[in-house]
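What follows is one chain in structure tokens, specifically the form predicted alone.
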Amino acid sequence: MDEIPYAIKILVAGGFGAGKTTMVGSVSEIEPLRTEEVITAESVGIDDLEGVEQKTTTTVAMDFGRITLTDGLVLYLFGTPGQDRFWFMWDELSLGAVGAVVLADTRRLADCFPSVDYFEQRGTPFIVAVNCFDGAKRYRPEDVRVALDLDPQVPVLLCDARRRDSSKGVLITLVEYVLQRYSELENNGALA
């Protein structure tokens, strides 16, 4: 009898344009669930389309995706919307989640700052991943984490959320991160 593999939930979280929709589908052992539409002359005004402007599409629910790390483990994937009129589904889309990885775009980084805010006030355990897009400046992890403020024992990693690869590498680093800080809840009595 085949052992059910345990599956746990992991949001991809980052502002508008950020590359989630893109990280999904590219670890995806399945055809992703997108609900992207395109954008048009009515956002003009409501979407800030500088440093993407070749974007033509958004997503105005999630994204959905599932890869096997392990015979024993899956994680199923679901992408945020990156604008803020979008956020109302943030609270469902992170029910069950066990952790959460945040899209940075350094040509927006200040776009991330919702992302990590939601997070941090929650308690869900989440990395950046700084999505190396082509033609933009590049920084040290450590750079970008001193501009999100962030704890220093969040994960921050350079990525490209077009290569199978380097978004798999982002999702152990998340799962990796999210056992070793139950592990440590564990320790100190605080999950008795």
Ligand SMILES: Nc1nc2c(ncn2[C@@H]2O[C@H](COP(=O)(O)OP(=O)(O)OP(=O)(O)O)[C@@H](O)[C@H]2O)c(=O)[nH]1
Contents of the next structure:
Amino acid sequence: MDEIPYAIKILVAGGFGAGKTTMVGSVSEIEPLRTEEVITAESVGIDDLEGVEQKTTTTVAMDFGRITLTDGLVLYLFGTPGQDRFWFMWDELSLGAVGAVVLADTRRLADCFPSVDYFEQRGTPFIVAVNCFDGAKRYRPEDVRVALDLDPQVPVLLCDARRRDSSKGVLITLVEYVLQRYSELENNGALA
Amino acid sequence: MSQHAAADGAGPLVRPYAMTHGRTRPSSDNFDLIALVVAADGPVSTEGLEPEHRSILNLARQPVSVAEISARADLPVGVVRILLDDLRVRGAVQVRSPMSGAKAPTKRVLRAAINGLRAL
Ligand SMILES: Nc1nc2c(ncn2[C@@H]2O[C@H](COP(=O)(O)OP(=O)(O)OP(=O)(O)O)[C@@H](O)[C@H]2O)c(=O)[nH]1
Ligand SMILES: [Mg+2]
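Now that the form predicted alone has been shown, please provide the structure of the form predicted together with this ligand.
Every component of the complex follows; first up is the chain already shown.
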């Protein structure tokens, strides 16, 4: 059997309609797919679903795409669910992730506050990509940084999630930022 | 349609877990969403396998992630994990966990990722 490649993942987060699925689709080599996790509150921690008929279930959807980077390395992009009440899914999604892209829609900047809060608290490296919607007022990245109260080192850039090159640039910026963070942590002796 | 009716609305969840005989968790460790699965080369007995097991084997002729299996087989991830566990137990699939598991990927991998992205 041929060697099975390794996989890594990047999350694409942001508020409702911020362009998450669009970004995943613009760089993915496959049509974005949707996977669903069906969750029942009662099923957490038990191994038998007998009597499940009485239980209420919730479906959490994730959009994702795939990019084959080299023979042995595949990148998956996950568009995180926009609805706040599904945050418990993010924990699984962020586990082991390279980092996250927070898409900001300047018409509704506040919609991405929860994503920023989440990744800050979790210590997941993230960058902010400001999606340039037609007709929306143009903001400078610096204005967005101030509005979101971001740490000075967090990269903020403008993008057009519909364009492959633009989305690609966003991903490269994220991975370079994560790499640079590692090196800084090493130099500070924070990593063994 | 029946599976989706359950998945889309607040309807009861019955059918998706029927093929797992009521089990809601795999017996051994979890399959990460991006764990890559590939069907074993040799002949594998398909006796006692559900049709869903077989569609997973079909999807996994080339390495494929747990998330992709779920999407393409139209099964919730939880169900896919249990079915994959059955397949792994009988040696019908090999599974490769993601790079460094729950830990973030190494610098070497990140550099390879940057080069790969630039070359797109
Ligand atoms: N002008 C412009 N339109 C965009 C851009 N990105 C997305 N859109 C449009 O905005 C709409 C919403 O984009 P989606 O990708 O579905 O957003 P989403 O974040 O996945 O939305 P939810 O999953 O519903 O939260 C679509 O009609 C896109 O075509 C962009 O960069 N520029
Ligand atoms: Mg979407």
